[in-house]
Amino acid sequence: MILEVNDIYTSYGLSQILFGISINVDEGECVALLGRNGVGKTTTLRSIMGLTAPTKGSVVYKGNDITGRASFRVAKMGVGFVPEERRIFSDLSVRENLETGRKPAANGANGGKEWTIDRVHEIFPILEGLSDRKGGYLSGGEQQMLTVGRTLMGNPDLLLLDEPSEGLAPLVVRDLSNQIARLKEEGMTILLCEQNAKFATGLSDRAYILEKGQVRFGGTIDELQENEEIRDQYLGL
């Protein structure tokens, strides 16, 4: 088990968002967090990453309790976070953006095969032709690919993706799905937060459905597809 989130409660000031969330991710899995906007998906990722500390419960990564640790320390341990806002450096070139994310793998992780710019280009070939273009002149899809690529340059063992398909054209979503699938084939462990259930279930081994800060369903994708009540109520699949 690479990640265990145990009964966490998280709030922003007086606003309680999570009410006892428990999820887990095995090494090499892609697990989806599904649900409508505002149900607590992003807050769950922020709680794991240390950006918003839980007030109760625990987050365990590779057997280490990381609950409330500073986000830069969580990143150094091998957790990569791709935020919905992307947050690329608009005045830096694509290559420079990738370079800013470079750090060695934690404890010799990734089987000694560290991420390089050339390796990122293998997953996202469009970025190679855009190496000298400023980040601010990229399309939304190109920015999303760059953000994922920059995170990979930090050699994470666990990749947290927050709404990667949000606001992208259908053809771009299709390409991004293929690229994430390739990451999974290479052994990357992924926790994927998405409103686009079709996109997420096509990539994932298991899924959790959140509603009002609680887990309403947890199981394999096959179990989810077979549960008509859950599908109709929460996903509209």
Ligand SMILES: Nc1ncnc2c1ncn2[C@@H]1O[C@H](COP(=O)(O)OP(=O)(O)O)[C@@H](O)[C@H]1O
Given for the second form:
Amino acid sequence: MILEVNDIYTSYGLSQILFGISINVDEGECVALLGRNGVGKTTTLRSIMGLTAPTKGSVVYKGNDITGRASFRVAKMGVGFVPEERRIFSDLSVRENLETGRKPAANGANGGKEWTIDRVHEIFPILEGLSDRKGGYLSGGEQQMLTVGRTLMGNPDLLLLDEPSEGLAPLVVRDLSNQIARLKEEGMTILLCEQNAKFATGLSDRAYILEKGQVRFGGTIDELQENEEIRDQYLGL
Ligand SMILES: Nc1ncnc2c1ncn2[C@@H]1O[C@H](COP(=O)(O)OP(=O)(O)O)[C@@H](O)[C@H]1O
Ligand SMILES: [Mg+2]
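The form predicted alone done, now the form predicted together with the ligand:
Now the complete complex, all chains and molecules, led by this one.
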């Protein structure tokens, strides 16, 4: 297991949001974290990233207990976080945005294959043609690709993606889906938060469904599709 989240409870001030969430991710897997708006998906990622420390339970990354550890330290250990709001520098060019993400791999060059701008272009070819364009002039889809690309430049071993498909047109979501699939083929380990279950399950090996800060379901995508109740509620059939 590259990531184990064990029975975490997280709150913002007095409002308790997570009530004993346990999830895990194996190396090379893509795992979906599904659920409607407000169930605690982002809070789970923030708890892993050390942005909001859990009050109970633990987060173990590569065998190290990182519960509540400062987010820059978690990032340095190889966890790449792509937040919901696409944080790009609007006054910097696409190439400069990618450069700002460059960080050495956590443990010796990512299996000898450091991310470069050329490698990011192989995954997101559209970014190559936009190299000199200012970030502020990109479409939503282009911004999303740039945000993921910039995070890849930090050589993560685990990628946390928070609703990457949000607000994107169906054709763009399809492109993004192919690009994430390609990343997975290259061996990237991904925890993918989504409300768009169809998009996420198409990419994932397993899924968890959150409801009101708890795990309602956990299993393989086949198991999810065989569960009529879950399927009807979440896959919109
Ligand atoms: N900074 C915050 N302060 C207080 N409540 C928050 C904060 N961020 C999120 N919440 C609340 O926590 C709950 C879960 O939010 P979130 O984890 O963002 O859900 P999701 O990502 O599944 O949509 C929501 O009810 C939301 O209103
Ligand atoms: Mg969210």
